[in-house]
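Just one chain is shown here, as structure tokens, and it is the form predicted alone.
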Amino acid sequence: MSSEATTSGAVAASGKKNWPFLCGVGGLVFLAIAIFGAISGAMDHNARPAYGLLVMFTFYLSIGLGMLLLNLIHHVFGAGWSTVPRRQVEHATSIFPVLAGVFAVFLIITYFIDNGLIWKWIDFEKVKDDVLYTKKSWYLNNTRFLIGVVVCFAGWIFLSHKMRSYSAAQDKDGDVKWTNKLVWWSAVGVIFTALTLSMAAIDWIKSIEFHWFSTMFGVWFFAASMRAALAITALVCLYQVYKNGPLTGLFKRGHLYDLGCLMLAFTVFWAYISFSQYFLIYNANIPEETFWYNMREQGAWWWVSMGLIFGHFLFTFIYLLFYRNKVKASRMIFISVWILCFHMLDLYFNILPSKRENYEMFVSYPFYISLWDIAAFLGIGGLCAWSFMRSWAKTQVIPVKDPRISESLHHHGR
């Protein structure tokens, strides 16, 4: 396929409406509403709006990190089949500057409004006599926390920009040096992303309840991120096939089937990690660990946990076992949306009950989705879509001069 053909397909797909502008403006409006709710709630010592914003931030962060890892793994293993959908994955990694801006809101709340509202351990006066905090203070301290924030976002932005730049440069001359650079940076990037993903999960989610112990939390977040990224990849690619879109004839049944197989694999992996974490804590029966699950067995949270077991795992697992469910577009759209909905429920389950209004008592927030949560979802999502489309408009629809593009174009799968 010529570069002229792919460019014209991209332009035609944009239609008459200026979608990047609409998504950008809409995202700013809804995000401003969500930020207003989080800050006004913080001023009243109500953390619930801020936690809603954190859930939605983590939702899009997990997608971005999953996409980054998919891209890096593609180059490390020299995969051929995934070359066609790879460009969509690359565009999705452009969202990290947006997410860095959103995270600044949490820093403003933490350091200028209420130190212990989101992460209680940051308010040193409240935890200085806590034995468990003292043992973890070498890690849970303000200096290390802020350094971690800078390292994570700077590294993710730099790495994703490098990968997109080299991939776009490859489209122009097809020089083998770009392939070699992509492989080298991917080998380094996989290690860096794995470490920083785990650190971010521990710092920004797990440390909300700093008394709790778990050595598997970073791996849980990795598995969840990969599932979400694969679901979004399938949806984006299928959307660009709809009504003779730019990927029509390029993104084939074999690509969709392989995405479905990976979704099945990470469904099993997510279940294995989640069950192993629960089983180890249940078996050890240590109060510093078991309370975390005890809080999630109260009220509506019990039904949320059952939904994760039977909806996020069992139904998805059985559904993706069947071949036709992995190759029919409508069925893959359904299961992709299903996975994303339960992924968000999983984030609520891991973030919201961890907060205790009274430091000495186990009093968690009940499960509900507020209007502030919806505004945050639309706001961050709109800005991420704007960033995706801006990146998409600058390159070809597929990596036209990648040495593996022919293999991917002729990939039929089963």
Second form
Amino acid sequence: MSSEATTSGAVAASGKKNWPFLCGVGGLVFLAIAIFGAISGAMDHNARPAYGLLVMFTFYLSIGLGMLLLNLIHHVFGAGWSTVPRRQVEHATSIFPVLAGVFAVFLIITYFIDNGLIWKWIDFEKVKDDVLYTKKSWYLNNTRFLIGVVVCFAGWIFLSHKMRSYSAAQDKDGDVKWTNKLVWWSAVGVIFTALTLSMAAIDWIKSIEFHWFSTMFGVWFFAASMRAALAITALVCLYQVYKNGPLTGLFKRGHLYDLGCLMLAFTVFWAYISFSQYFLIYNANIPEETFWYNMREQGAWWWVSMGLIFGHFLFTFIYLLFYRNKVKASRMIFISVWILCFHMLDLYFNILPSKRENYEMFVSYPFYISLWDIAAFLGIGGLCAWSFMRSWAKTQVIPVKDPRISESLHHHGR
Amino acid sequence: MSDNTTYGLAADFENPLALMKAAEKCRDEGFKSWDCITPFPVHGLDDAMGLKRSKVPFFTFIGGSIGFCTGTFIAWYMNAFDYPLIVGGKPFFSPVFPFPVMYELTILLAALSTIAGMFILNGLPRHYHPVMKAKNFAGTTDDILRITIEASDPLYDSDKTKAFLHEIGGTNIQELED
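I have the form predicted alone already, so could you send the form predicted in complex with its partner chain?
To see the whole picture, the full complex is given below, headed by that same chain.
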């Protein structure tokens, strides 16, 4: 292991700059700025910087969870073709400790500075006469919320660590028992992750608007996460093929094509879920639900909604229907970046208007991207990149002794 | 046997790798009217044969588009034009409520036209093909991998092609009647 690890580690270090270090330090600096903004904003009862941090946290959380699910699904189905890109997916699941650290900021703001700033219902004095809150208080209460936070992060960190360490252990001895263990943990983990992902989406995003009802929200977050994770997988793999990188000759047209097919499938799935949510609320037409969409038709949010329909779904769908767009590296890079941009917009759309500028009049926060948001994006992103590269340098670039690696190396996509 | 009653030549190969190598040589030789018959799908054979991508997706797209337009049209025609009816306080026509109709018809016609496109491009249904007259035809559904080169190919020459098939490793070379 040690000699092999040094070889792949040497590739990372052979560049002129120490990228993991630069990303880590840069990430810390920007994250410090974003946290300063969020906390000083919270002290003035201005929630906007904290919401910027929440949107960016959710962005990276969705990538991490999507990657974890991709990895689990790979093992549950005994997939062969995805063995080559799988190692990159595993590295990306190393970001959960970073995310847990960022989430602590929201807990500090909520419990030490302003109870109702992010999640209004945590300010129990203000909502104790609210019948929609009291009926939901068996679920929306401090104990359950905090247990949820601990279970989610502990579970994700434990599961991703197990998956990564078993996979790395197989690189050494090639024993098939590691594959069997991975399959066992994946079968358990896929149920756990599906449930905790839904809980996280409901607790941390949906409960901002605790008056609202939707049964599709957890599934929406799953669909969105998978799209983001697939886009990042394609980008990370293509980057390592670029200029004779370490995946040259290993990551081939077939893998890219199949990633593109999955991106197309999840584009349709995302649209199906998002539309279903809208469709049910539109048809039922009861004010307890419709206000959520009415608030998203105000001002610039209308154009954001249209952007999601035509940019996040229609354009991406038609673009990915074409074979050539799924096998040419430059075209896949374009659509991956496109999907990530619109995924970000989708998260803004789901999170930000729920915080109301005027609570009684249902006036939502206007749509704009503040400098705090950009600092949070760079900060969490830098730390996630550091975590990824640190994990990357420790292992082989592909699972060299996986029983299915030969199948994946000879994968023909058509 | 004169050429107009000959369909072509067939040769058998040991294993998928040998077949793949032979297919690449046939492709490089410039044959156009030829085919591989295998009892199971061989991955990568499309590239080895130099086949272009199938035209079936074109049929799927056309079918899907027709389905989408049909769904939109019937929702508009029935509910907003022929017999305007207020249902649940909704507008006579809107892209939202009939959307399930629109996409179900998209999927239905896309699927049907995919099958239709496959039948048209393959020339199906067809009950007879000259390769069925070959010796050991039943073996091609079991363990025989076969290449057939048709007499209609411009490069076809009974003796030369026979020699060529022998040279690329074919065994049991036989002439097929039309």
